[in-house]
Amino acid sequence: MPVKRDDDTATIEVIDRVSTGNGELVLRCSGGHYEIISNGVFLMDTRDGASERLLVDAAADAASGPGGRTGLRLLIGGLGVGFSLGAAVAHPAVGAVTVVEREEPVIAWQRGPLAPFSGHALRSPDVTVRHDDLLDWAFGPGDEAAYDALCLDVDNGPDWTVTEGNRALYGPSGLRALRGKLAPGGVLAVWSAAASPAFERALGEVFAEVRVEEVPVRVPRGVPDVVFLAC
């Protein structure tokens, strides 16, 4: 049933509400935009997507190198609303995309109301979706492929994780595990809602090169989104 925000400026309609092993997930629509809420905490919406696209484009550009390699194998951690997946499928250097998503409802939503935001990318034969926890994948046995780029967007950043266990991804052991999933010359890209000097230093202890790109966001908080790139 539609409800009103406290300021009565927008109607919020709950599209789906699902209980999972990690708590409650809600897909809702507000002012014509979709939002994903996890255990009452806002995760993402369909209002912009600039930083999600930059996450993928910057990683693929770096992995393709000066020679402009193509046919890259790219993995996305976290399906979200589909912006990053759409960018990966559209990038001319990317040949195959794997998405690791732990929440089945998010995968289902991408086949339903959120499909337009990835350009219906799940229909592409070049896309594989793995219903798995990225944490388990990262620390698990070797994958069938080494990836040219890993793009992580499973949290609001290394300092604001959706679950406590995800913090391990951003520490020394997690970063080494992720580096082990990369092909030679591969790139790790991590999205964050804010800068994190401590995480930047941690990346520098595991990877030879680290750079940070900021993305201005069109919301009142004024703090730019950040994409960390390491190789």
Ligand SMILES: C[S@@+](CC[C@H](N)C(=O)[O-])C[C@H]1O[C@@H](n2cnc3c(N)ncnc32)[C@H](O)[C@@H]1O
Given for the second form:
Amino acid sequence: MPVKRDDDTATIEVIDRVSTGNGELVLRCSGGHYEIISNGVFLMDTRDGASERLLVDAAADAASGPGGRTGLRLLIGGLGVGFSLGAAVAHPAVGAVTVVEREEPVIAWQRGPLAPFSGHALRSPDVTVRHDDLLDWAFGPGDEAAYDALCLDVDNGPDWTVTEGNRALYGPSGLRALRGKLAPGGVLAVWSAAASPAFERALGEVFAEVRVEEVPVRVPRGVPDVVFLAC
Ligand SMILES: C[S@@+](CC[C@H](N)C(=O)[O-])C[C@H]1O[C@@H](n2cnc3c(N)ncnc32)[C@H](O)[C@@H]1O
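I've shown you the form predicted on its own. Could you give me the structure of the form predicted together with the ligand?
Up next: the whole complex, starting with the chain shown before.
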């Protein structure tokens, strides 16, 4: 049922509203676009997705290297609406994709109305979804040197996390834990809604090479999205 008008042309329809251990999650639709709202804060929508796809494409290209290595094992932290997952399944160098997602409703939505935004990627035999907290995975045992690329997009960026605990991922211990999950030559890619010189420096203290790519956004006066790449 439409709950309110956000402008003259579109209504906002709440598709699902769920209480989770981390607060309230809402899936809503406005003007044909889906939006995920976490505790009242915008988290992701289906309007663009260019930088979320770049996160994966840049990481897979870098991990593939000049020799064009294929069969890469890639992990995505944060399912969202599925743009990054769709890019991973479509990338010719990627052989297997694991997605770690903390919120069960987000996984359920990807099996429902959000499926087209990943190209129905959950149907692929090459995709595994883990309902897990990325922090538990990163700091927990197992999966050492298991991945050629880790693509993290669980927050609005290292300086604007959706939950306080996620901040640990972007500090020295988090970055060292993530490095431990990478195979030799592996690449860590991190999405952010804004530049972060402090995070770039932190990456430089743990990884030998750091590169930053900017993606213009369509929002008027919006600063570019940023993808950090480290190996
Ligand atoms: C910005 S969205 C991801 C967008 C995604 N790249 C896409 O293409 O749609 C962030 C996602 O990370 C999930 N998330 C947040 N914190 C997490 C954590 N600690 N562990 C796993 N998933 C988490 C959220 O539930 C949400 O689905």
